[in-house]
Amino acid sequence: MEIKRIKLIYFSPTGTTRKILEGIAQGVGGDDVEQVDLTLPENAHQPVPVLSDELAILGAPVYGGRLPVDAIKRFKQVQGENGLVVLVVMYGNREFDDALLELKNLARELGFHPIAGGAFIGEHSFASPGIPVANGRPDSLDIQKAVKFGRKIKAKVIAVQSPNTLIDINVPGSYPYEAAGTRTIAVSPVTRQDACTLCGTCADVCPTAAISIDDGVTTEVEHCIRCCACIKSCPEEARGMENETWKQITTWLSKNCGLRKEPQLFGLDG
(Lines of atoms letter the chains of each structure in order from A and count residues from 1; the text may use other names and numbers.)
(Lines give C-alpha, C1' and ligand atoms only; values in the text may rest on other atoms or scores of the structure.)
(Ligands and ions follow the chains in the order given, each with its own letter.)
Protein backbone atom coordinates (compact mmCIF):
# COMPACT_ATOMS: atom_id res chain seq x y z
CA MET A 1 0.00 0.00 0.00
CA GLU A 2 1.02 3.58 -0.57
CA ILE A 3 0.63 5.97 2.33
CA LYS A 4 0.43 9.58 1.22
CA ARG A 5 -0.05 11.16 4.61
CA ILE A 6 0.60 10.46 8.29
CA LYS A 7 -1.88 11.59 10.90
CA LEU A 8 -0.71 11.76 14.52
CA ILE A 9 -3.69 11.56 16.88
CA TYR A 10 -2.92 11.86 20.55
CA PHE A 11 -3.90 12.70 24.10
CA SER A 12 -0.68 13.94 25.71
CA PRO A 13 -0.99 16.22 28.77
CA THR A 14 2.76 16.40 29.48
CA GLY A 15 3.95 16.03 25.87
CA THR A 16 5.77 12.70 26.22
CA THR A 17 3.37 10.70 24.03
CA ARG A 18 3.53 13.38 21.34
CA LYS A 19 7.35 13.16 21.22
CA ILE A 20 7.26 9.43 20.55
CA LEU A 21 4.62 9.76 17.85
CA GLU A 22 6.75 12.41 16.14
CA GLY A 23 9.74 10.05 16.26
CA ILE A 24 7.75 7.22 14.69
CA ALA A 25 6.49 9.56 11.97
CA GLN A 26 10.07 10.61 11.25
CA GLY A 27 10.99 6.96 10.73
CA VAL A 28 8.02 6.29 8.45
CA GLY A 29 9.12 9.30 6.39
CA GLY A 30 7.22 11.72 4.22
CA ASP A 31 6.71 15.43 4.51
CA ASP A 32 2.94 15.38 4.92
CA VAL A 33 2.35 14.87 8.63
CA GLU A 34 -0.72 16.26 10.38
CA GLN A 35 -0.97 16.49 14.15
CA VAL A 36 -4.39 16.10 15.79
CA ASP A 37 -3.96 17.06 19.44
CA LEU A 38 -7.00 15.93 21.43
CA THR A 39 -5.50 16.82 24.81
CA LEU A 40 -7.35 20.03 25.60
CA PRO A 41 -11.11 20.23 26.16
CA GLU A 42 -11.75 22.61 23.26
CA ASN A 43 -10.78 19.76 20.92
CA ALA A 44 -12.86 17.15 22.70
CA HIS A 45 -15.72 17.02 20.21
CA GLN A 46 -14.12 17.63 16.83
CA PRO A 47 -14.68 14.84 14.27
CA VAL A 48 -11.41 13.34 13.04
CA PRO A 49 -11.75 11.48 9.72
CA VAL A 50 -8.79 9.38 8.59
CA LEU A 51 -8.69 8.76 4.85
CA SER A 52 -7.82 5.41 3.28
CA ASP A 53 -4.43 6.67 2.04
CA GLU A 54 -3.44 7.95 5.48
CA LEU A 55 -1.53 6.13 8.21
CA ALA A 56 -2.84 6.99 11.67
CA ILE A 57 -0.58 6.84 14.72
CA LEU A 58 -2.77 6.81 17.81
CA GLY A 59 -1.20 7.51 21.19
CA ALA A 60 -2.09 8.01 24.85
CA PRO A 61 -0.50 7.75 28.29
CA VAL A 62 -1.18 4.93 30.73
CA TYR A 63 -2.84 5.82 34.05
CA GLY A 64 -3.00 2.99 36.56
CA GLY A 65 -2.59 0.38 33.83
CA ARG A 66 -5.44 1.72 31.69
CA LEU A 67 -6.16 4.43 29.14
CA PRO A 68 -7.35 7.77 30.53
CA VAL A 69 -11.14 7.98 30.39
CA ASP A 70 -10.96 11.38 28.70
CA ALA A 71 -8.62 10.02 26.03
CA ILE A 72 -11.10 7.27 25.23
CA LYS A 73 -13.95 9.76 24.92
CA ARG A 74 -11.97 11.97 22.55
CA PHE A 75 -10.66 9.10 20.47
CA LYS A 76 -14.25 8.10 19.83
CA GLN A 77 -14.50 11.16 17.56
CA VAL A 78 -11.97 9.49 15.22
CA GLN A 79 -13.32 7.77 12.09
CA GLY A 80 -11.03 4.94 10.98
CA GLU A 81 -12.52 4.42 7.52
CA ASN A 82 -10.88 0.96 7.17
CA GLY A 83 -7.41 2.50 7.38
CA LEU A 84 -4.16 1.39 9.00
CA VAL A 85 -3.20 2.47 12.51
CA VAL A 86 -0.15 2.23 14.74
CA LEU A 87 -0.93 2.01 18.45
CA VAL A 88 1.23 3.68 21.09
CA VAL A 89 0.92 3.81 24.86
CA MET A 90 3.30 5.70 27.14
CA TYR A 91 3.85 4.46 30.68
CA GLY A 92 5.95 5.62 33.61
CA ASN A 93 8.35 2.67 33.97
CA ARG A 94 6.00 0.53 36.10
CA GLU A 95 3.78 -1.52 33.74
CA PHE A 96 1.34 -0.79 30.93
CA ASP A 97 -0.92 -3.68 32.00
CA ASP A 98 -4.08 -3.74 29.82
CA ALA A 99 -3.67 -0.31 28.21
CA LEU A 100 -2.29 -1.41 24.83
CA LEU A 101 -4.95 -4.10 24.45
CA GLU A 102 -7.57 -1.53 25.40
CA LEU A 103 -6.23 0.83 22.72
CA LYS A 104 -6.18 -1.95 20.12
CA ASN A 105 -9.79 -2.90 20.81
CA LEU A 106 -10.83 0.75 20.71
CA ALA A 107 -9.04 1.27 17.39
CA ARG A 108 -10.85 -1.69 15.83
CA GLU A 109 -14.14 -0.31 17.17
CA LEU A 110 -13.32 2.98 15.41
CA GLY A 111 -12.84 1.18 12.09
CA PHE A 112 -9.04 0.80 11.97
CA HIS A 113 -6.79 -2.11 11.11
CA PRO A 114 -3.93 -2.13 13.68
CA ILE A 115 -0.63 -2.81 11.92
CA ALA A 116 1.78 -2.43 14.86
CA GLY A 117 1.87 -1.39 18.48
CA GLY A 118 4.38 -0.11 20.99
CA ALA A 119 4.65 0.57 24.71
CA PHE A 120 7.18 3.32 25.37
CA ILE A 121 8.44 4.84 28.60
CA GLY A 122 7.97 8.45 29.64
CA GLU A 123 8.62 10.38 32.82
CA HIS A 124 5.98 9.35 35.33
CA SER A 125 3.30 11.96 35.97
CA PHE A 126 4.02 11.81 39.70
CA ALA A 127 7.79 12.19 39.30
CA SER A 128 9.70 15.21 40.53
CA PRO A 129 13.39 16.16 40.72
CA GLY A 130 13.43 14.98 44.33
CA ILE A 131 11.52 11.74 43.74
CA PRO A 132 12.49 10.50 40.26
CA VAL A 133 10.49 7.95 38.27
CA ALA A 134 11.88 7.67 34.70
CA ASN A 135 12.78 11.36 34.77
CA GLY A 136 13.75 12.84 31.42
CA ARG A 137 12.19 10.10 29.33
CA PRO A 138 11.62 9.71 26.51
CA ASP A 139 15.32 10.45 26.05
CA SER A 140 17.46 10.37 22.92
CA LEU A 141 17.69 6.56 22.98
CA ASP A 142 13.90 6.28 23.17
CA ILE A 143 13.51 8.63 20.21
CA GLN A 144 16.03 6.61 18.21
CA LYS A 145 14.03 3.46 18.88
CA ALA A 146 10.83 5.25 17.86
CA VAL A 147 12.43 6.28 14.56
CA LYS A 148 13.65 2.72 13.93
CA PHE A 149 10.15 1.46 14.76
CA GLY A 150 8.77 3.85 12.16
CA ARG A 151 11.11 2.53 9.49
CA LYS A 152 9.94 -1.02 10.12
CA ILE A 153 6.32 0.12 9.99
CA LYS A 154 6.97 1.73 6.60
CA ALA A 155 8.36 -1.56 5.24
CA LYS A 156 5.33 -3.45 6.52
CA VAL A 157 2.88 -0.94 5.05
CA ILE A 158 4.53 -1.16 1.63
CA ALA A 159 4.12 -4.95 1.70
CA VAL A 160 0.40 -4.80 2.54
CA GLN A 161 -1.85 -5.53 -0.46
CA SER A 162 -5.07 -4.63 1.34
CA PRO A 163 -6.01 -3.87 4.97
CA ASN A 164 -8.35 -6.84 4.85
CA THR A 165 -5.40 -9.20 4.35
CA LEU A 166 -3.71 -8.17 7.61
CA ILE A 167 -3.31 -10.70 10.40
CA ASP A 168 -4.41 -9.37 13.78
CA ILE A 169 -1.47 -8.24 15.91
CA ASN A 170 -1.03 -9.75 19.37
CA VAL A 171 -0.45 -7.40 22.29
CA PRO A 172 -0.29 -8.12 26.03
CA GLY A 173 -3.27 -7.59 28.27
CA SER A 174 -6.38 -9.29 29.54
CA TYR A 175 -10.10 -8.75 29.15
CA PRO A 176 -12.12 -7.83 31.16
CA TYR A 177 -9.61 -5.10 31.89
CA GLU A 178 -8.38 -4.63 35.42
CA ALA A 179 -9.59 -1.58 37.32
CA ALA A 180 -7.28 1.43 37.16
CA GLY A 181 -6.10 1.97 40.72
CA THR A 182 -5.37 5.71 40.71
CA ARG A 183 -8.76 6.62 39.26
CA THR A 184 -10.35 6.08 42.67
CA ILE A 185 -8.07 8.51 44.55
CA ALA A 186 -9.96 11.81 44.85
CA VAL A 187 -7.06 14.24 45.17
CA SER A 188 -5.60 17.02 43.07
CA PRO A 189 -2.52 19.26 43.05
CA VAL A 190 -2.61 22.38 45.21
CA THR A 191 -1.12 25.84 44.73
CA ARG A 192 1.32 27.62 47.01
CA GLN A 193 -0.18 31.07 47.00
CA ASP A 194 3.07 32.71 48.09
CA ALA A 195 4.76 31.53 44.87
CA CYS A 196 1.83 31.79 42.44
CA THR A 197 1.70 34.81 40.09
CA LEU A 198 -1.76 33.92 38.69
CA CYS A 199 -0.23 33.59 35.20
CA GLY A 200 -2.86 31.01 34.21
CA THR A 201 -0.45 28.45 32.75
CA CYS A 202 -1.92 25.66 34.90
CA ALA A 203 -5.43 26.39 33.61
CA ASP A 204 -4.20 26.58 30.02
CA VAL A 205 -2.65 23.09 30.08
CA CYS A 206 -5.37 21.30 32.07
CA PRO A 207 -6.99 18.65 29.82
CA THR A 208 -10.28 18.67 31.73
CA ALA A 209 -10.67 22.40 32.48
CA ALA A 210 -10.54 21.54 36.17
CA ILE A 211 -8.54 24.68 37.05
CA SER A 212 -9.87 28.21 37.18
CA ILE A 213 -8.08 31.49 37.96
CA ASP A 214 -9.66 34.38 39.82
CA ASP A 215 -8.21 35.95 42.95
CA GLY A 216 -6.50 32.60 43.38
CA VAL A 217 -6.28 29.17 41.78
CA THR A 218 -9.19 26.79 42.23
CA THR A 219 -9.04 23.11 41.26
CA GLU A 220 -12.18 20.98 40.96
CA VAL A 221 -10.99 17.71 42.46
CA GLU A 222 -13.77 15.66 40.84
CA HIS A 223 -12.55 16.70 37.37
CA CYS A 224 -8.82 16.27 37.99
CA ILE A 225 -7.29 13.24 36.23
CA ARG A 226 -3.95 13.65 38.05
CA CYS A 227 -1.92 13.98 34.86
CA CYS A 228 0.16 16.60 36.72
CA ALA A 229 0.57 18.73 33.60
CA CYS A 230 -0.13 21.77 35.78
CA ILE A 231 2.74 20.85 38.13
CA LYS A 232 5.25 20.22 35.35
CA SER A 233 4.24 23.35 33.41
CA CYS A 234 4.15 25.91 36.24
CA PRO A 235 6.92 28.46 35.61
CA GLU A 236 7.08 29.33 39.33
CA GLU A 237 6.95 25.72 40.62
CA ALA A 238 3.94 26.78 42.66
CA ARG A 239 1.87 23.63 42.07
CA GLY A 240 2.39 20.39 43.92
CA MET A 241 0.73 17.30 45.35
CA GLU A 242 0.44 17.46 49.14
CA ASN A 243 -1.72 14.39 49.77
CA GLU A 244 0.14 11.91 51.99
CA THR A 245 -1.19 8.81 50.23
CA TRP A 246 -0.07 10.27 46.93
CA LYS A 247 3.39 10.96 48.31
CA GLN A 248 3.63 7.38 49.56
CA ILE A 249 2.67 6.05 46.11
CA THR A 250 5.30 8.24 44.45
CA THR A 251 7.99 7.16 46.89
CA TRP A 252 7.11 3.50 46.30
CA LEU A 253 7.30 3.99 42.54
CA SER A 254 10.68 5.69 42.82
CA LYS A 255 12.09 2.87 44.98
CA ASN A 256 10.59 -0.06 43.07
CA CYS A 257 10.45 1.15 39.46
CA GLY A 258 13.89 2.66 39.11
CA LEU A 259 15.43 0.01 36.86
CA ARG A 260 15.36 1.27 33.29
CA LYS A 261 12.84 -0.43 31.05
CA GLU A 262 12.95 -0.34 27.27
CA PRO A 263 10.15 0.04 24.72
CA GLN A 264 8.23 -3.11 23.78
CA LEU A 265 7.13 -3.39 20.14
CA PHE A 266 4.49 -5.65 18.60
CA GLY A 267 3.32 -6.63 15.14
CA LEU A 268 6.69 -6.44 13.40
CA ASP A 269 9.29 -9.09 12.67
CA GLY A 270 12.92 -8.62 13.57
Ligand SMILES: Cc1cc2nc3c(=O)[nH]c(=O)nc-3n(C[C@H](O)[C@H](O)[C@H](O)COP(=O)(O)O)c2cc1C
Contents of the next structure:
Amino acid sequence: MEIKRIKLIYFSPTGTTRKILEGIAQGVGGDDVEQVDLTLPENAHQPVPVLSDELAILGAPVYGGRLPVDAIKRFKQVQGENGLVVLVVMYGNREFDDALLELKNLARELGFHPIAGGAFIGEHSFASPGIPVANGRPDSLDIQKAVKFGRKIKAKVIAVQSPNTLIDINVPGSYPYEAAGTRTIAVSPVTRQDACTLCGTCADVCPTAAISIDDGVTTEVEHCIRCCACIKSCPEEARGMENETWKQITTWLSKNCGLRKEPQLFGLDG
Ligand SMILES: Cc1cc2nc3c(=O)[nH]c(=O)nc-3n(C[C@H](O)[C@H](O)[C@H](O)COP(=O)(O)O)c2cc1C
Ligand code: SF4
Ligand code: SF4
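Cool, the form predicted alone is there; where's the form predicted in complex with the ligand?
Entire complex below, previous chain first.
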Protein backbone atom coordinates (compact mmCIF):
# COMPACT_ATOMS: atom_id res chain seq x y z
CA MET A 1 0.00 0.00 0.00
CA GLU A 2 1.07 3.56 -0.55
CA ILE A 3 0.86 6.00 2.34
CA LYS A 4 0.64 9.71 1.48
CA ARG A 5 0.27 11.18 4.95
CA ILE A 6 0.88 10.27 8.59
CA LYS A 7 -1.55 11.28 11.31
CA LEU A 8 -0.24 11.29 14.87
CA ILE A 9 -3.24 11.01 17.17
CA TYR A 10 -2.49 11.18 20.86
CA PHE A 11 -3.39 11.92 24.45
CA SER A 12 -0.16 12.97 26.16
CA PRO A 13 -0.37 15.19 29.25
CA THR A 14 3.39 15.23 29.98
CA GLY A 15 4.51 14.91 26.35
CA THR A 16 6.46 11.62 26.39
CA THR A 17 3.94 9.80 24.17
CA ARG A 18 4.10 12.63 21.63
CA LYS A 19 7.92 12.36 21.44
CA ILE A 20 7.81 8.65 20.61
CA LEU A 21 5.09 9.12 18.00
CA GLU A 22 7.25 11.78 16.33
CA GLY A 23 10.23 9.38 16.31
CA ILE A 24 8.14 6.65 14.68
CA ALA A 25 6.83 9.11 12.07
CA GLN A 26 10.42 10.13 11.28
CA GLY A 27 11.26 6.47 10.61
CA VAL A 28 8.21 5.93 8.41
CA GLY A 29 9.36 8.98 6.45
CA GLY A 30 7.59 11.60 4.35
CA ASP A 31 7.07 15.28 5.01
CA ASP A 32 3.34 15.20 5.47
CA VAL A 33 2.84 14.54 9.17
CA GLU A 34 -0.25 15.91 10.87
CA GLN A 35 -0.47 16.18 14.66
CA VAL A 36 -3.87 15.56 16.21
CA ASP A 37 -3.35 16.35 19.88
CA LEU A 38 -6.41 15.23 21.81
CA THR A 39 -4.98 16.01 25.24
CA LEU A 40 -6.78 19.25 25.98
CA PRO A 41 -10.52 19.54 26.61
CA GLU A 42 -11.07 22.00 23.76
CA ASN A 43 -10.06 19.26 21.31
CA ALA A 44 -12.34 16.72 22.94
CA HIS A 45 -15.29 16.91 20.57
CA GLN A 46 -13.91 17.26 17.06
CA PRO A 47 -14.39 14.28 14.71
CA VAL A 48 -11.04 12.91 13.47
CA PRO A 49 -11.43 11.12 10.13
CA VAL A 50 -8.47 9.07 8.90
CA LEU A 51 -8.37 8.80 5.11
CA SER A 52 -7.50 5.62 3.20
CA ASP A 53 -4.10 6.97 2.06
CA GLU A 54 -3.13 7.95 5.63
CA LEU A 55 -1.27 5.96 8.27
CA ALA A 56 -2.54 6.68 11.78
CA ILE A 57 -0.22 6.38 14.78
CA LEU A 58 -2.36 6.26 17.91
CA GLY A 59 -0.69 6.78 21.29
CA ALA A 60 -1.56 7.11 24.97
CA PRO A 61 0.09 6.66 28.35
CA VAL A 62 -0.59 3.72 30.66
CA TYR A 63 -2.54 4.59 33.81
CA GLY A 64 -2.85 1.72 36.31
CA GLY A 65 -2.04 -0.82 33.58
CA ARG A 66 -4.87 0.45 31.34
CA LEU A 67 -5.62 3.37 29.05
CA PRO A 68 -6.58 6.65 30.75
CA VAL A 69 -10.37 7.00 30.75
CA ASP A 70 -10.05 10.43 29.14
CA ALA A 71 -7.88 9.05 26.33
CA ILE A 72 -10.57 6.49 25.53
CA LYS A 73 -13.23 9.21 25.49
CA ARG A 74 -11.15 11.35 23.11
CA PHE A 75 -10.22 8.44 20.83
CA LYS A 76 -13.91 7.61 20.33
CA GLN A 77 -14.02 10.61 17.96
CA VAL A 78 -11.52 8.97 15.62
CA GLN A 79 -12.93 7.32 12.50
CA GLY A 80 -10.65 4.49 11.37
CA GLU A 81 -12.41 4.00 7.98
CA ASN A 82 -10.75 0.62 7.39
CA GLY A 83 -7.28 2.22 7.48
CA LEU A 84 -3.98 1.10 8.97
CA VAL A 85 -2.94 2.07 12.49
CA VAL A 86 0.20 1.78 14.60
CA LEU A 87 -0.55 1.42 18.31
CA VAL A 88 1.68 2.93 21.00
CA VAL A 89 1.44 2.86 24.77
CA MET A 90 3.87 4.73 26.95
CA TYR A 91 4.59 3.58 30.48
CA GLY A 92 6.72 4.72 33.39
CA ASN A 93 9.03 1.68 33.70
CA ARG A 94 6.65 -0.30 35.96
CA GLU A 95 4.46 -2.29 33.51
CA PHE A 96 1.98 -1.73 30.70
CA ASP A 97 -0.22 -4.70 31.72
CA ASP A 98 -3.42 -4.67 29.59
CA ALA A 99 -3.05 -1.21 28.05
CA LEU A 100 -1.75 -2.22 24.62
CA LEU A 101 -4.40 -4.91 24.25
CA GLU A 102 -7.03 -2.38 25.29
CA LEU A 103 -5.72 0.06 22.67
CA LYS A 104 -5.78 -2.68 20.01
CA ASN A 105 -9.37 -3.60 20.87
CA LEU A 106 -10.39 0.06 20.84
CA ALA A 107 -8.66 0.66 17.50
CA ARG A 108 -10.56 -2.22 15.93
CA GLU A 109 -13.84 -0.84 17.32
CA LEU A 110 -12.95 2.47 15.66
CA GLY A 111 -12.60 0.70 12.29
CA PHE A 112 -8.80 0.41 12.07
CA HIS A 113 -6.56 -2.48 11.06
CA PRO A 114 -3.60 -2.55 13.49
CA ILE A 115 -0.33 -3.09 11.59
CA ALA A 116 2.11 -2.93 14.54
CA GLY A 117 2.25 -2.03 18.21
CA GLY A 118 4.82 -0.84 20.69
CA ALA A 119 5.18 -0.27 24.42
CA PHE A 120 7.74 2.45 25.11
CA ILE A 121 9.06 3.90 28.35
CA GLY A 122 8.67 7.50 29.44
CA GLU A 123 9.58 9.37 32.59
CA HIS A 124 6.96 8.45 35.16
CA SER A 125 4.42 11.23 35.57
CA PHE A 126 4.85 11.02 39.37
CA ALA A 127 8.66 11.31 39.20
CA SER A 128 10.69 14.35 40.16
CA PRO A 129 14.43 15.04 40.31
CA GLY A 130 14.37 14.00 44.00
CA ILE A 131 12.31 10.81 43.50
CA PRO A 132 13.30 9.57 40.03
CA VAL A 133 11.43 6.93 38.01
CA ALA A 134 12.76 6.59 34.45
CA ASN A 135 13.73 10.27 34.51
CA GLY A 136 14.67 11.75 31.15
CA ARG A 137 13.02 9.03 29.11
CA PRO A 138 12.39 8.69 26.29
CA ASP A 139 16.10 9.36 25.79
CA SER A 140 18.13 9.30 22.58
CA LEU A 141 18.29 5.48 22.61
CA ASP A 142 14.50 5.25 22.89
CA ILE A 143 14.07 7.71 20.03
CA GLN A 144 16.52 5.72 17.87
CA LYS A 145 14.42 2.60 18.56
CA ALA A 146 11.25 4.49 17.64
CA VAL A 147 12.81 5.63 14.35
CA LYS A 148 13.93 2.08 13.54
CA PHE A 149 10.45 0.78 14.42
CA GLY A 150 9.06 3.35 11.96
CA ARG A 151 11.35 2.11 9.18
CA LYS A 152 10.18 -1.47 9.71
CA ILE A 153 6.55 -0.34 9.72
CA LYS A 154 7.13 1.40 6.39
CA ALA A 155 8.45 -1.84 4.88
CA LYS A 156 5.43 -3.74 6.20
CA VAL A 157 2.98 -1.12 4.86
CA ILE A 158 4.55 -1.34 1.38
CA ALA A 159 4.14 -5.13 1.41
CA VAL A 160 0.43 -4.98 2.37
CA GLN A 161 -1.91 -5.51 -0.60
CA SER A 162 -5.06 -4.39 1.19
CA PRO A 163 -5.90 -3.75 4.89
CA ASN A 164 -8.34 -6.68 4.83
CA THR A 165 -5.49 -9.12 4.12
CA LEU A 166 -3.55 -8.13 7.29
CA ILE A 167 -3.05 -10.88 9.86
CA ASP A 168 -4.13 -9.85 13.35
CA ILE A 169 -1.16 -8.71 15.47
CA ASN A 170 -0.56 -10.33 18.87
CA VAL A 171 0.05 -8.09 21.84
CA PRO A 172 0.33 -9.03 25.54
CA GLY A 173 -2.51 -8.50 27.97
CA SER A 174 -5.53 -10.28 29.45
CA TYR A 175 -9.11 -10.00 28.36
CA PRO A 176 -11.30 -9.55 30.39
CA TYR A 177 -8.81 -6.93 31.54
CA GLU A 178 -7.15 -7.70 34.86
CA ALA A 179 -5.38 -4.38 35.50
CA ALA A 180 -7.48 -2.05 37.62
CA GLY A 181 -6.84 1.21 35.78
CA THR A 182 -6.73 4.48 37.68
CA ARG A 183 -8.17 4.22 41.15
CA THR A 184 -10.03 7.18 42.51
CA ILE A 185 -7.94 8.67 45.27
CA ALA A 186 -9.08 12.13 46.16
CA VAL A 187 -5.81 14.02 45.74
CA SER A 188 -4.66 16.73 43.39
CA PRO A 189 -1.57 18.92 43.19
CA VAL A 190 -1.43 21.98 45.40
CA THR A 191 0.20 25.35 44.74
CA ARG A 192 2.70 27.13 46.95
CA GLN A 193 1.19 30.59 46.74
CA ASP A 194 4.48 32.27 47.74
CA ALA A 195 6.19 30.89 44.61
CA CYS A 196 3.26 31.20 42.18
CA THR A 197 3.21 34.14 39.75
CA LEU A 198 -0.35 33.37 38.53
CA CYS A 199 1.05 32.89 35.01
CA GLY A 200 -1.72 30.43 34.10
CA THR A 201 0.49 27.76 32.49
CA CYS A 202 -0.88 25.02 34.77
CA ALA A 203 -4.47 25.84 33.74
CA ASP A 204 -3.46 25.88 30.06
CA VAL A 205 -2.02 22.35 30.13
CA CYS A 206 -4.68 20.66 32.28
CA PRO A 207 -6.50 17.98 30.23
CA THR A 208 -9.67 18.19 32.33
CA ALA A 209 -9.93 21.94 32.97
CA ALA A 210 -9.62 21.24 36.68
CA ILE A 211 -7.61 24.42 37.37
CA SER A 212 -8.86 27.99 37.53
CA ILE A 213 -6.86 31.11 38.23
CA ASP A 214 -8.09 34.32 39.84
CA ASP A 215 -6.27 35.77 42.84
CA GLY A 216 -4.91 32.27 43.46
CA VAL A 217 -4.86 28.84 41.83
CA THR A 218 -7.87 26.62 42.53
CA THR A 219 -7.90 22.92 41.63
CA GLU A 220 -11.13 20.92 41.53
CA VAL A 221 -9.97 17.62 42.96
CA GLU A 222 -12.94 15.68 41.56
CA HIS A 223 -11.88 16.58 38.00
CA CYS A 224 -8.16 15.93 38.49
CA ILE A 225 -6.83 12.78 36.78
CA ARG A 226 -3.42 13.15 38.48
CA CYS A 227 -1.60 13.34 35.15
CA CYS A 228 0.99 15.73 36.70
CA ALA A 229 1.13 17.96 33.60
CA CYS A 230 0.60 21.04 35.77
CA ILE A 231 3.43 20.06 38.12
CA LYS A 232 5.92 19.42 35.31
CA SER A 233 5.03 22.55 33.36
CA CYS A 234 5.04 25.10 36.19
CA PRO A 235 7.96 27.47 35.48
CA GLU A 236 8.26 28.34 39.18
CA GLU A 237 8.10 24.75 40.48
CA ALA A 238 5.23 25.98 42.61
CA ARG A 239 3.01 22.90 42.18
CA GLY A 240 3.35 19.51 43.82
CA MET A 241 1.57 16.62 45.50
CA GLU A 242 1.63 16.98 49.26
CA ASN A 243 -0.40 13.82 49.98
CA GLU A 244 1.46 11.19 52.08
CA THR A 245 0.01 8.14 50.27
CA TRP A 246 1.06 9.68 46.98
CA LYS A 247 4.59 10.22 48.24
CA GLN A 248 4.73 6.61 49.45
CA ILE A 249 3.59 5.29 46.04
CA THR A 250 6.20 7.40 44.24
CA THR A 251 8.95 6.30 46.64
CA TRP A 252 7.91 2.66 46.08
CA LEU A 253 8.08 3.16 42.30
CA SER A 254 11.47 4.80 42.59
CA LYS A 255 12.84 1.90 44.67
CA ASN A 256 11.24 -0.96 42.77
CA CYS A 257 11.11 0.18 39.15
CA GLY A 258 14.66 1.44 38.80
CA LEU A 259 15.91 -1.29 36.50
CA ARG A 260 15.86 0.05 32.96
CA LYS A 261 13.23 -1.58 30.73
CA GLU A 262 13.43 -1.44 26.96
CA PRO A 263 10.71 -0.84 24.37
CA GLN A 264 8.80 -3.91 23.20
CA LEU A 265 7.56 -4.10 19.64
CA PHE A 266 4.84 -6.29 18.16
CA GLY A 267 3.48 -7.22 14.75
CA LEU A 268 6.65 -7.00 12.71
CA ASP A 269 7.48 -10.67 12.26
CA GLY A 270 6.12 -12.68 9.38
C1 LIG B 1 -2.47 8.21 37.06
C2 LIG B 1 -1.26 7.55 36.45
C3 LIG B 1 -1.12 6.18 36.47
C4 LIG B 1 0.03 5.59 35.91
N5 LIG B 1 0.12 4.22 35.88
C6 LIG B 1 1.22 3.63 35.36
C7 LIG B 1 1.35 2.21 35.32
O8 LIG B 1 0.42 1.47 35.64
N9 LIG B 1 2.53 1.68 34.88
C10 LIG B 1 3.58 2.45 34.49
O11 LIG B 1 4.64 1.91 34.19
N12 LIG B 1 3.45 3.82 34.43
C13 LIG B 1 2.31 4.41 34.85
N14 LIG B 1 2.18 5.77 34.79
C15 LIG B 1 3.25 6.58 34.17
C16 LIG B 1 2.92 7.02 32.75
O17 LIG B 1 2.38 5.94 32.01
C18 LIG B 1 4.20 7.50 32.04
O19 LIG B 1 4.84 8.45 32.81
C20 LIG B 1 3.97 8.07 30.65
O21 LIG B 1 5.23 8.23 30.05
C22 LIG B 1 3.21 9.38 30.64
O23 LIG B 1 2.87 9.72 29.31
P24 LIG B 1 2.67 11.25 28.79
O25 LIG B 1 4.01 11.91 28.97
O26 LIG B 1 2.32 11.10 27.36
O27 LIG B 1 1.61 11.86 29.64
C28 LIG B 1 1.04 6.40 35.32
C29 LIG B 1 0.88 7.79 35.30
C30 LIG B 1 -0.26 8.37 35.84
C31 LIG B 1 -0.42 9.85 35.75
S1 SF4 C 1 2.04 27.39 36.37
FE2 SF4 C 1 2.95 27.61 38.43
S3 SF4 C 1 3.39 29.81 38.60
FE4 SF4 C 1 2.00 29.56 36.87
S5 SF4 C 1 -0.08 29.86 37.76
FE6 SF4 C 1 0.35 27.67 37.80
S7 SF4 C 1 1.23 27.27 39.83
FE8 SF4 C 1 1.35 29.47 39.48
S1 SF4 D 1 -4.87 19.48 37.98
FE2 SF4 D 1 -4.81 17.26 37.84
S3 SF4 D 1 -5.60 16.80 35.78
FE4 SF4 D 1 -5.06 18.96 35.78
S5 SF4 D 1 -2.97 19.01 34.99
FE6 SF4 D 1 -2.82 18.92 37.23
S7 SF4 D 1 -2.62 16.73 37.71
FE8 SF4 D 1 -3.39 16.88 35.58
